[in-house]
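Just one chain is shown here, as structure tokens, and it is the form predicted alone.
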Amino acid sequence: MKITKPRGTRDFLPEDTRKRRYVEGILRQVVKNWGFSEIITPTFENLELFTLKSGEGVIGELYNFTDKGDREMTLRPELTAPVMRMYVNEMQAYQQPLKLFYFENCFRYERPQKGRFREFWQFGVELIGSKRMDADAEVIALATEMLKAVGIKGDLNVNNLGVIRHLLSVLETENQSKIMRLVDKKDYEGLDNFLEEINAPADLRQKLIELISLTGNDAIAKARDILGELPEIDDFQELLTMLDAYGVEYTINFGIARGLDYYTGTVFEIYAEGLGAQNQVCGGGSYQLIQLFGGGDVPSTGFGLGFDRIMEVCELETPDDVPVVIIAKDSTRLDAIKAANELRKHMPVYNDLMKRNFKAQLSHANNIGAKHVIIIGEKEVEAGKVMLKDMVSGEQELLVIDEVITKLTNK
């Protein structure tokens, strides 16, 4: 019987890892030359932690079970909520602010599409322990900064929720949150309706269309003149000064949003051409959720990046790492081990396992493209050498071992 893999989830051949643990390397080098420091959580939480965060209707999105012990259990969906778990565990005597981020899969019980998969992939930080612009600002200018770096440009959108959260403030909480929710989807049809079902004061409702319309340069200026003088809005300037002083091109977008009450202040999400509807590969902002785990008032600041939907765009060219290939005959079989053996502390170096004979070896070098090959046969051990073949070219040098890393390492 052939068992095909489940629904929803990739193999990734040795071609497509490579290119995968390439860029996930740029990611990496770029985050930690920014100070942030890599955790692991495990792959599978209590389902508390995500109905807590997301209410009980995210339970039909996850890959929730039973355990042998009766313990309500879940493949986790995402990252944050188990970062801000492991903060209230076991950080909250560290130093702050704490600077994090993660590299790990994630689980959703959904209708696989193009760019969206059952497991996938998320790269994520998280700055706990500061309420400054300076965070949020930084933690944006990383998100496009690794972007940047692995050849993608991204379109930054960015807003304060502190903005439309004051204009709501003279509404009963529940009906906020309901607001937030279809500002986020962007279902406009429907927040026509809910304000008009819930009798909202004609004002408040002129006011929040148009200011969740407003997009590009002058968005502040009209916010202004929409809301008047606000804090919300002086901190938004704030960030924004920040951004430009990191040299980071945004579009200022009072219509994004987040339907969850924990989200605070500072949201933005990236989008990228190539992808279709399904565009953005990053989202953050800052939140409040240590609190809800049982924490103290701490905030916070983050983004995840979806890896997958940047893994589609991503043109990189992955170096080649296609190994030096040993060729010897049988009676030079050990030489040629102990040959690979000195040769494999500095390169990869592959040595034939098939006991083909001289010519076979060749035609498998070609094959998988190898660049060089290193031949030893009776005459080289006899002179303590090595043939060293260009595949390219086709020139031959006879070397000792040493000479052979130094020319192929360039040390």
Second form
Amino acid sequence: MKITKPRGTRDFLPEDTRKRRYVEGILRQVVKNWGFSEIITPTFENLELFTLKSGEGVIGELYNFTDKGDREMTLRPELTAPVMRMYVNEMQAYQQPLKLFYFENCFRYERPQKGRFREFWQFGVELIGSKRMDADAEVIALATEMLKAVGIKGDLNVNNLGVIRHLLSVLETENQSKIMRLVDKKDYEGLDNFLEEINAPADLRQKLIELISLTGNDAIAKARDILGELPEIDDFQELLTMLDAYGVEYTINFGIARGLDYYTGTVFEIYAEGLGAQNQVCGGGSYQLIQLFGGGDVPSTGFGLGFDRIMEVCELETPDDVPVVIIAKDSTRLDAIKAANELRKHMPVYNDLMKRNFKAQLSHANNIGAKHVIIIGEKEVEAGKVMLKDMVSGEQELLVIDEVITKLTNK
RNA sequence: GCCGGGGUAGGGUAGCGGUUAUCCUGUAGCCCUGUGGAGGCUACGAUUCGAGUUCGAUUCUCGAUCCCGGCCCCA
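Could the form predicted in complex with the RNA be given as well, to go with the form predicted alone?
Okay, now the whole complex, with that chain kicking things off.
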């Protein structure tokens, strides 16, 4: 009986892992240059953390379990809630704004499809403590910068939910939420029916329908035409002006809603091509969650990047790290070990572990793509040197170890 | 939870009621004990699982499972 990996999980082979780590490294470098610090939260949390944030309904999509102390636990399905919990538990006295990032695996019990797995990786950023548009603009600019750094062309859509919420403020809170969800799903028929059902004022319905279809350069002006002067529209304009200064390209889209109640102002989504139905590689915005977890009224802005989807469309060439291969004879194996010790202070080195004969060792070096081999036989040991062979040109020269190191590290 | 398409050595495949289950590639070894890439030879290695139909199932039927894509959902 062969044991296979659980559904929706993946094994990453050496070549996959090399590329993932390489791309991860680039993303890390970018966020660090923007002054964000990495944090790590537990792989599992109390179930309540997520039901509090997203409702009881999420349990259906969670990998939850009861532990041996009868505690309801779950593998984390996302990291915003854990980070906010961490902030409330132990970081409230930190200097603000707090600029945090994470790169961790998350778990959701869902049907796998293209770009969707049961174990997946999120690279996310949370900026805690500023309600200014400056914070939102920096976070959005960072997201686009990260994608650019790994060579992905994303289509950024931005909205400010304050505008639509302002329009809806005369309605009951519950109805507002329902409308936001319908807008998020772009279910305009359902939206129409619902507005009919709750007997929404005719001019509100008219304005809402017009507003959510606004996209593109003149969308702000049109929004003003429809709704008049609003502080929320001014905020939105301020954000866009800063995005221009950052050199970020965006599409204004009053139809982006992000479904959930705790998104209050700026929201954004980034889509990439080549991903099928799951084409969103990044989503985020400003939100109010900290009070929900027992903290103060502290605003935050953040986003999550779908790392697996990024890998799916990322075409970066990963530099490979092919080792130098030492070729030894039976009688010089110990000398080979000693030479390897020296060389490994500077570069990756393979030594024969298969007791292959001379020719087979060379052949193996060729098969794994070695650019250089170092031959250590009786003659070389006798001369106190090693033979460096260039596997591309075929040339070889007799050198002492230090000369080899100099030669190979200066390339 | 729902819908569609698939599962034959590690990877890629042929066979479509009876074969010793085909070929390519791979891995290890030999030809060849101090010089790789080519070639030859040898070895290793597969019908996803379970039930049914049949004298006989890799092949047909049903169920499960996993993979791929889509719906729902998407924090």
